[in-house]
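There is one chain below, alone, in structure tokens, taken in the form predicted alone.
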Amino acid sequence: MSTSTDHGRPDPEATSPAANSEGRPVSDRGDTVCVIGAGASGLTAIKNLREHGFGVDCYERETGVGGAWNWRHDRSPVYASTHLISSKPFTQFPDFPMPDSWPDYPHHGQVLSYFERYADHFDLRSHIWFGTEVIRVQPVEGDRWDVTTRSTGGYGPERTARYAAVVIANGHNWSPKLPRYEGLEQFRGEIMHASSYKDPAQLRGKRVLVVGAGNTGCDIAVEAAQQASRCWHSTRRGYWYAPKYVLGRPADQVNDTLLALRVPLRVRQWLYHWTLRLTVGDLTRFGLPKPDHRVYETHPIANSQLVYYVGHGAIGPVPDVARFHPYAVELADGREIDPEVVVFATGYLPRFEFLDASVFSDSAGAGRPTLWLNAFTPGHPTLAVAGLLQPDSGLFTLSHWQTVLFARLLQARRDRPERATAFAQRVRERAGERYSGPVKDSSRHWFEVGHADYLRAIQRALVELEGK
């Protein structure tokens, strides 16, 4: 019996017949590991477990690859001027460098080229099942999983297949965080999360107010003062607006120099706080708030337009929310303003619709996993999760070595059972470990790590799991 599809891929329901617990058949796909999502953290994730000799399936829901930086996707949080906030070389893959000919910071169509040119040279594509949901990812016996399947959009049967571990890359920027008001429900202007803006034109000439202070919140602001006929922002607290360029080089660069000379963190907090005095000086002074933090304590917002755009009047700060009335917001001072469109740059929370929490050892099911660098949860050694990482930088570089780190370990297992056995002793002793200096109590804080830091983790977890 051939066990291929026409696509040169292996056909999960052409391999050896299985039960689950329910009596469902099941396809046994071996020693196969299946890959959940085809964005950057997938793809990479299939190129380096195929690069340490092991068959992979992957399944994604939608047509094409690139994940949450495919606009076709439904999910796709990008919108029409979304560019890259970290520099080029602390993105891109450590294997496969962007053009040299790329701007400091691309922008999103130019990284979804880059996927699809990463998916043809490393032969990406014949693993992947496009059009294809995970709605069932269940643990059986042997540290093996059972994955059950369907069309997208709950189109045809449901399939399942048994797999020798399971790596999850269905990212965390697509389920919407929605803040509960009081009065929310009657007030009569338009209300979106920043999930569903795509193009200025939705703002065009009229009166809009953004929550939130994330880099997206900054940027819908900005466009929001070139577009709107009246801009407010509302912030919960004051932070820390970052430059892009510092010295004539993209800042993330600078701070990575002072990172890999050690510079202590005090040291660095000093130096950044010289630099914003240099550059913009007290930004109360323009009616922002100001910081009740240290600097590097909250995700790095990296925004030179908004401070402009503020200090000409295109843009007015304003306190949090306090509740809605059916034609006004009314904000924490008590002030009152009417705007026609309020949008909700209020974040994502992670999910994984098709795992039980208890997995995770998250029984609150509160989408926060207890894990060992970000990756590794106690008492499924064959489980990895892949890019669940709030980094100071790019992300890809990071989720490039936690693949190698899991496929190195599945060689483990098979190879030299006592180091598996060893780092899954870690792993059960050092989940919840974090990788950065101390940073806000917030959900958007629950995945942040010091690249520099995350990436020396990875580096001892390596040569731990090797035996050098």
Contents of the next structure:
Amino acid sequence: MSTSTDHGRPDPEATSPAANSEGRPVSDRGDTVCVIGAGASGLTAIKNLREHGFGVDCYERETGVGGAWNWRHDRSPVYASTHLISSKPFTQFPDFPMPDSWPDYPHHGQVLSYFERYADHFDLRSHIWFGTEVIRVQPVEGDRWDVTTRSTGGYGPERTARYAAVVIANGHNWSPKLPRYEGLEQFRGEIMHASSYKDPAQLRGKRVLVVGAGNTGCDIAVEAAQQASRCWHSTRRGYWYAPKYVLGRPADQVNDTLLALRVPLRVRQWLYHWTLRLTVGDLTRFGLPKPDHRVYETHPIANSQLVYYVGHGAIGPVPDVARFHPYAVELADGREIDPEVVVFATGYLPRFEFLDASVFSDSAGAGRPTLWLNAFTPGHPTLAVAGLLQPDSGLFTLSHWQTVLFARLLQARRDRPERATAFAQRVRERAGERYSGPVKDSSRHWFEVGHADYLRAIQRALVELEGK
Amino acid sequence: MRGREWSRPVRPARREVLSAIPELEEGRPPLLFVPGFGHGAWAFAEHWLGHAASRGFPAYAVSLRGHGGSEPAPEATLRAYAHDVVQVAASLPRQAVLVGHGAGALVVAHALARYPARGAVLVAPVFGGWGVLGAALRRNPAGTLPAVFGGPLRLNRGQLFSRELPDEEARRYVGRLGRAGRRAQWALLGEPAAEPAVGAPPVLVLGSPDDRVVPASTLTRVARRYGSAPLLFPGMGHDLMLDARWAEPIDAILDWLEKEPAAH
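Provide the structure of the form predicted together with the partner chain, given the form predicted alone shown above.
Below is the whole assembly, all chains and molecules, this chain first.
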């Protein structure tokens, strides 16, 4: 087995250089693991795999770390005023806390500097190939993987290297999901997806319609309320808008006090509704639709300002869009409004364009793989997806434990193969398991997880793997 | 699941951090010294920080909350102290080696479960338990007994230093001692053992067989927990970093760091 560290070239030591299915040379990277992406999940994958003694090659299409949180990246969804919606303890890596001097809900610039410090502190940059995108990942014999890369933008030759394992951490908030509406093509106003919204100046003085009640949609509606001449906010259903602070503390921390005490869901829902009644009040009074579900059944929205601006008349809540006309938008209740700018905050779809859909048993190619723990795929014990989660908390802690579990699994394949085999069996049996209560089924919610349920599931998997 | 870390994060506190940085960056790992209860960062600033820097190691010392120049915190817990250590360690430019002295070694042991240190050194570790209390009560009942009831723990010259240290210096050091929070002091009696260290860092345990706070048997027990034997410096008191022959232990620590491959 080669131990060459000469990246991207055939191994000079090998007597018969390996070749891929197209007959091109493949450089054998031995026991090295390939990580795709150097965002939050990719960075923690590199760190944890290194910590468990594995060599790592990480490919990052951009020129810096941070992924979605690096606003310089063309795939970054963050805009000038993005702040975290989960408080610090929910967001940070469990073994690298954010500084005490930072606020409860840091700004995206602070989050990027956090990743840069994480990368420097653990000396991760030397394992990352910047400006390199992965164009193909193919399984080969022995549960190994051929990874083909080239310079971002398609320049330069393609290179293929063979790895012992692959961690996919390419993020899921960069490929916009655009809804289809009748007459959208004829609409003469400006249309943008939230991914291209960067600065409130884009809305200043205009009549703006924001579609979608995710956290991004609500944040943009709040910005439009302050900048635009008129703002409508279209939502398909009513939502629960939770304030960022209750009882003088970050709301998620108060909620987790109940989770730590293992208070049953029904009781937590009742307490939550009661708290919202005391703090936010009856939303239908403001013209917002009544939620058709109980709290915890859709992704939580943490926004203290939306209701405030609705109360000031600066945001006009409207129902779903029915169709577009050249100079107007018709709503589901028959009303017509005349926005100049329409912002679709309708979310993103996960995409794995470098991977054959059959690897994930995702025949429709809809970016909806069937996984166990949202990370492990049946039949491919050396492949893991990191960060493909829509948690009711921050993501980074969950990615951390996912990659710790994968590193321990790779160790077990070497040291205790019978345990790794049992793990593979569990992946086959339990793929598709959910880690949250009853949630609405939509492309946004299929990978929704409750952080406490999910972390407990990871903990059980770790214990089963290590036989403690 | 660490529910408490999420629902009840430790309240921030202003911390004093003293440092000595080598003039030339040699790529050595930074050292973070953690003083024991009653001591502040000053205890390391006397000799060890400068000495480590002179040998090319960036050296930092933190005063746990309520100690030295840090913010007063009479109700501080062991968890808050470990939080202080992890916060400072994570703020350093590179992965650090944690060096804890006395009860600071216990704080380091807890911090190791929350921060993947490059290595750890436990100097005359006070890991608590009734045996240590019994020994302290025998040697210094007047200074120890009040601590059992939430009062201050007062260590005397004889417990901390060898006879080689000039009297005047010893008196000056004892005069600078403060006190730990009573909840943290009580933790020394009944606190559950620290979770295993993350990242499996190499751990060195050292102390003195003539230490009047930590019995030699405790040194051996702690060292065994980390799979090694203690490095001993006969004739020295509990405060190895302030005692007359302070250079020997720090040189041994730095030599170990230079040789230990995982700590590079």
